[in-house]
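The chain below stands alone, shown as structure tokens; this is the form predicted alone.
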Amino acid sequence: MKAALGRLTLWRVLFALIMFGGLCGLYVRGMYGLGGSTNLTDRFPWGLWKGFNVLTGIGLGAGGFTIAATVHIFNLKRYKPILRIALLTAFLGYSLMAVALMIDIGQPQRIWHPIVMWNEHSVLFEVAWCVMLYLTVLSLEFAPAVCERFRWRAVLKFVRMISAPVVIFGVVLSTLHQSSLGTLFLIVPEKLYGLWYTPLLPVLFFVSAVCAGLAMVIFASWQSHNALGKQVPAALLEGVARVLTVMLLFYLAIRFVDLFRRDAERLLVVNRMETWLFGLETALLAVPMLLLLRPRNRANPAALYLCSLMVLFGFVANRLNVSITGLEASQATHYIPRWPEVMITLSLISIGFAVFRMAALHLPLFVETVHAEEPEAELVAV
């Protein structure tokens, strides 16, 4: 009895409460449908589950294809120790996104229809196929960790044999669907607010996803070290931070050059909620970029963690602004998620943290550093 009470920590109690709330929300969703469990309407059909669970979940998994391409395609073997962390966060992001999508769509039992009912003119069709295939690719890329844990030597040999074409295929798929998520919003030029609507949305979605993926690798590595005592070479995270800084600068430059090119900079001085939320989103990306310009901050684990956290929040703010904030005014509505939407989202996030912890404890995620014979090179972001 005392041992059981000793294991009852605040975080476990909080996790249990969130999961209970998520199950209650799932029950309401199943019994009363989308209309009875959400504040979605025919006028405003995309809310928290699409904006956060789908658009954000896929973006946070971008670190998987970035680090995989760096190690396997560009042959920078010194980044191999963080490869499996990146692949695990990507796999969890995509898997939980798929679960959230099943909860969100009106007829979840029909989620398999894109496999046999093709509509090559639909962007969503392309996204659906890319995500399905990339989730399969992630399973193959992460399989060696599972095979090593259970000593499945034959399977491990086969997976390693096909690893090169699998990685290349995964990079192509990721490039396609990360940008295609932005393409979805190109069909609503009159509805999406001018601070976010631009023909460059596919490019911005791809670049911001790379930023979020790199920040997620830093965040997950720090959490592993802090909570589980798993050591990640600091020099590798500094290299990731340097590339993250460059990608953030590139992303923000595109954003503001595009604003002036479209004469949309005048919207920056309009006193509206959209302006303030755009400023918040921008600040959450610009501040860590400025901080990471200093080598002292990149070498400081706490500063590095804080910067990665701000980038992640900035990325989430951007995706929610595009999918919710930027559409509210044109639809003459104000969307606030109902409690089942919030609780199901929180439960999926909690499951992601719990599964990552279990994997970090029981799978060989932290491989030894591989010293390449070639000169030191920087991380290349794809």
Given for the second form:
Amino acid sequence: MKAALGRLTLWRVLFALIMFGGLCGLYVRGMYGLGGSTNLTDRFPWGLWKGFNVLTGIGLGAGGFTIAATVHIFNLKRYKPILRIALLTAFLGYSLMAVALMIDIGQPQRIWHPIVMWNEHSVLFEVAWCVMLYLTVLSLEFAPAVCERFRWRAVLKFVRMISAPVVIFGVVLSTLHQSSLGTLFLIVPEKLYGLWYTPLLPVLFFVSAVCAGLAMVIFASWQSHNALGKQVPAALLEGVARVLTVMLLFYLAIRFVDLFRRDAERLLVVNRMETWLFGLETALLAVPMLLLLRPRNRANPAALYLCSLMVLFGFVANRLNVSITGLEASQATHYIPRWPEVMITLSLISIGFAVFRMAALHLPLFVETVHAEEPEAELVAV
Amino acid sequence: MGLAILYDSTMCIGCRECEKACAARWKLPYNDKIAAEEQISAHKLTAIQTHGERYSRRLCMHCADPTCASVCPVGAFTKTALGPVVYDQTKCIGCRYCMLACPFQVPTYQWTSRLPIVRKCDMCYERVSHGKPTACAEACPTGATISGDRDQLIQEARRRINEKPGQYYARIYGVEEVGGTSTLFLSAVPFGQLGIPTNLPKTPLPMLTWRVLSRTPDIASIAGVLLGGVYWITHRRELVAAEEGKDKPKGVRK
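How about the form predicted together with the partner chain, since we already have the form predicted alone?
Next comes the full complex, this chain leading.
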């Protein structure tokens, strides 16, 4: 008990320190602009806030649409207990991404411009619209948890009524913008290093986002189980892990077939920073894939947690390689984020953890058995 | 394709009068320190670069199919019929995708400003739309930079190459790079030696993303119908199972 309290306090102190650093960073960003708070330059205009917060935030939220599709569209009801965790991680990922975007862009007060000023030739315009719409969809999908908590029955009934088209719309939107984040980089063929630039970027981004989303669901389930004592049936996570393994295999297969088809495999033997980073990114995805092939590891919570963590890091490494390190050589610059960039990023991650914890404590996230008042309960005959 | 600028590196003496005139046109400060900067930036929209004893000039290329105009989520960039690519600072949200995407690294940012905007050469849109030459062309004492009709400038450039083949590298930069640009370069040496990008495709870069993006409506409708179908099948199966479940006990009772 004492140990638990002690650990809790340590985390709280760390949290406070990070938040303080983040606030200082925010102050510097506000007072001295992007030039004073970041190491971005005319030659290197996108850094950690775009590469990590935006690309990764959206990618890690992919668990939301994956599990929503599994439960609602493919009607695999047994995955329902993890649906709300998945939706919550997605909602947090996207919301924090939106906050990060407001900090990153030069004119945050004009963030609404894409709503009225259209450029349908712009990938970023499409992403902006998809993300806006999908945040709405996520709110609707997650609304039942809040409505149940506060017993807003009328709202609950309405949200349930429109649930099917909303979920389908959400999956379509996710498919579009998760792949479009890869399309963003199709415009820089002469700048992005050959190990990452491929016409298949949209496909690779979509498949890896699904992997990251599933890993995030496992990670969040385990996290909530460990920290809050909320139990998620192990068999469910085993099932998620099985799908994750197949998706990882699929991803790595496309990745390497593509490398060889573009004759880019010759780059794998060049001793450069990019080769090592590619190796790191690939290992962080391939090792958990190999580990998870063994049923024993999938059934072991600790191994499962470790594997999901590796996949998450592998995913982050990939996004940072595409958006930052893969661009450095052609730009003849070396970008290292300045402290406000790092502190604000860490703060946003911490806020994510904190809000997740609060929600897990106070909202009915872990519906293990479907409530009797739910009409669906009658349908689940088994 | 409208108006264009022709910069002939072999005639440039590096006097930087173009830089000075450009700064005056944008009401930007210009002094020896700024003159010494050889990169374009938000306070220096054109720059003369020295490469040994040769000069080259950096300015917006005014592409026929501009990458910046294609990537901007709010459509702040426009390729005008007149030729210049212009930027509307009131639309810009500051995402800086134009800076990442531009193959010539032209858009630059006011990094130290609290509400920054992008800056780039606009081929003196105001001046040229009134039939005047660009400020840089007007200021150039040697005729290294001239502005005018693009087709005529290409003719002029060909004439120079043909007249003095020994003095020129026999190509006009900008005729076909990324689908053609409205800023044209002539040089005595291969363009790579002047720091001008030579690894660019002849097709416009926006094609790369548009090829994918234009499929969005198809992907969305196919995915929507497919998912709707799966939804219908899986839930129908469940309904049927429930119905059969209801029927069975009845049958037993009978």
